[in-house]
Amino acid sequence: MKQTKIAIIGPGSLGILFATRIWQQFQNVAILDYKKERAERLASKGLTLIEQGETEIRAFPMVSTEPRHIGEQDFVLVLVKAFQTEAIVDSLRSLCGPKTLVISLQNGIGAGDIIAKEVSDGNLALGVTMHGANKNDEGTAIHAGSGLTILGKYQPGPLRDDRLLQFARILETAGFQSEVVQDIYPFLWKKLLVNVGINPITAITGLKNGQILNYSHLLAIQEQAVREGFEVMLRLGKDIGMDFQQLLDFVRQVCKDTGDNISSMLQDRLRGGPTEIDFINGAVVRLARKAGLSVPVNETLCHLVEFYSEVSG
């Protein structure tokens, strides 16, 4: 019986989380890295996932910087930062055959459109995951929170084959509660609007997610940023099944539930690297222009995050 081949692009915190758990169940997992020396070290020492602060799970997937060495896969899971998407598109030519399904679980809106330049619509799926992980060290991640992983095809509509359902079953077997939907975009927008109201504020202030709730000025900025994104979404004809107040309450509940988390955008800024601001608040700005709307708060947040990233770098 043919063994399912799964490649994960990106050895970041979520890449380690998914690779470790999937490898534990299926073994035939490969990771594509872009740093040769790091790839060699990870291939030698393996990956470590720390669950619930103490339990260690080890995995020893193949790790390579050469897509052709990994070869054609059944599934390719993209977990690089959204701003790195353009750089990995060429690698998909060696990883993908006519039946390969590519799944993006990246933040924001726009990364999937970049992948679609190389991968046909029928072979591309998008998703959101509520799992959180923090990178503790090279090759080691701490599983910081669990939740549902939702998957859907890049072009919404009924499934024409069972590959996405098969991938969801793989995730379920690996311990990730998963669901396949006909239209992924409401879920992408909901997560986007949560990130719009949390990530840039933490990146600018250096606060943890929950600390936003302690400052009325920051809550006012959060409300305005989320409102602008919500209005853009409505203008584009999207619906997440919530009115604005319900959405804002949800954003603040996420702040509370993830109170001790350091957002990925703040982590990126502290490392002095680029952030995903262009695919989060920047996506709101771009789509607002197409929709003929003004989003000054989101524009300002983009400028401030980019400024602090440059200063930190």
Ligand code: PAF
The other form holds:
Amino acid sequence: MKQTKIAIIGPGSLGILFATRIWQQFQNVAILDYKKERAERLASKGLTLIEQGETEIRAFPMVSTEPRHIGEQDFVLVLVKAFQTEAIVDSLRSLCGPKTLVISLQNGIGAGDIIAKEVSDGNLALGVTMHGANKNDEGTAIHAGSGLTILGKYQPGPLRDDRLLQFARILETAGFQSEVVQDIYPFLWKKLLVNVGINPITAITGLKNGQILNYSHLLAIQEQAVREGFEVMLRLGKDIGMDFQQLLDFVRQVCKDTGDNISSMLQDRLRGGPTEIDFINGAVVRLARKAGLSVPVNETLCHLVEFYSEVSG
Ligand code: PAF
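Requested next: the structure of the form predicted in complex with the named molecule (the form predicted alone having been shown above).
Up next: the whole complex, starting with the chain shown before.
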């Protein structure tokens, strides 16, 4: 029987989390990395996932910088940072055949549109995962939090896609609770608005997610940023099934639940690299322009985060 082939693009913390757990069940997993020497080290050392309770999972997927060596896959899971998407789209030509399903589990809004330039709408799915992982060393990640992974087609619709259902089953077998929905966009928006209200504030202040709750000035900025994003979403005709107050309460609950987390954007800033601001608050700014709304708080947050990337980059 033909073995299902799965490639994961990006050996970051989530890439390691998904690759190790899927490899444990299916073995036929390959990782595409863009750093040659790191890829060689990972191919010989393998990957390690430290689960809660400190158990370790080791995995030895193929790791290559050369998409042609990996070849055509059944599934390609994109887990690079949103700002790296442009740099990896070309590799999809070698990884994808007519039946390959590409799934992006990236943060923010916009990465899927970049992938859609290379992959037909019917072969593209987007998702949101509540799993959190932190990178320890190269090739090692710590599984920081669990939750649901929700998947849906790039073009929402009632048609069921057996490949997406099969992918959800693969994730389930690998221990990721998963659900396929007809319209992924409300879930993407809800996650986006959480990130809008947490990530730039932590990146600017250096605070952990939970510490935002201790400062009334930061809570005021958070409320305004989330409100602007919520209004853009309403203007675009999207609905997340929550009113503004419920959304704000949810954002604050996430601050509490992930209180000790160093947000992904603060991690990027501390590394001195670029951040996903352009796909989070920057996406709100772009969509607001289209909708004829002004979002000054989100614009200011973008400038401040970009400033920090510039001075520390
Ligand atoms: O980007 C992140 O860090 C996460 O999405 C979240 C929910 C803010 C938790 O740290």
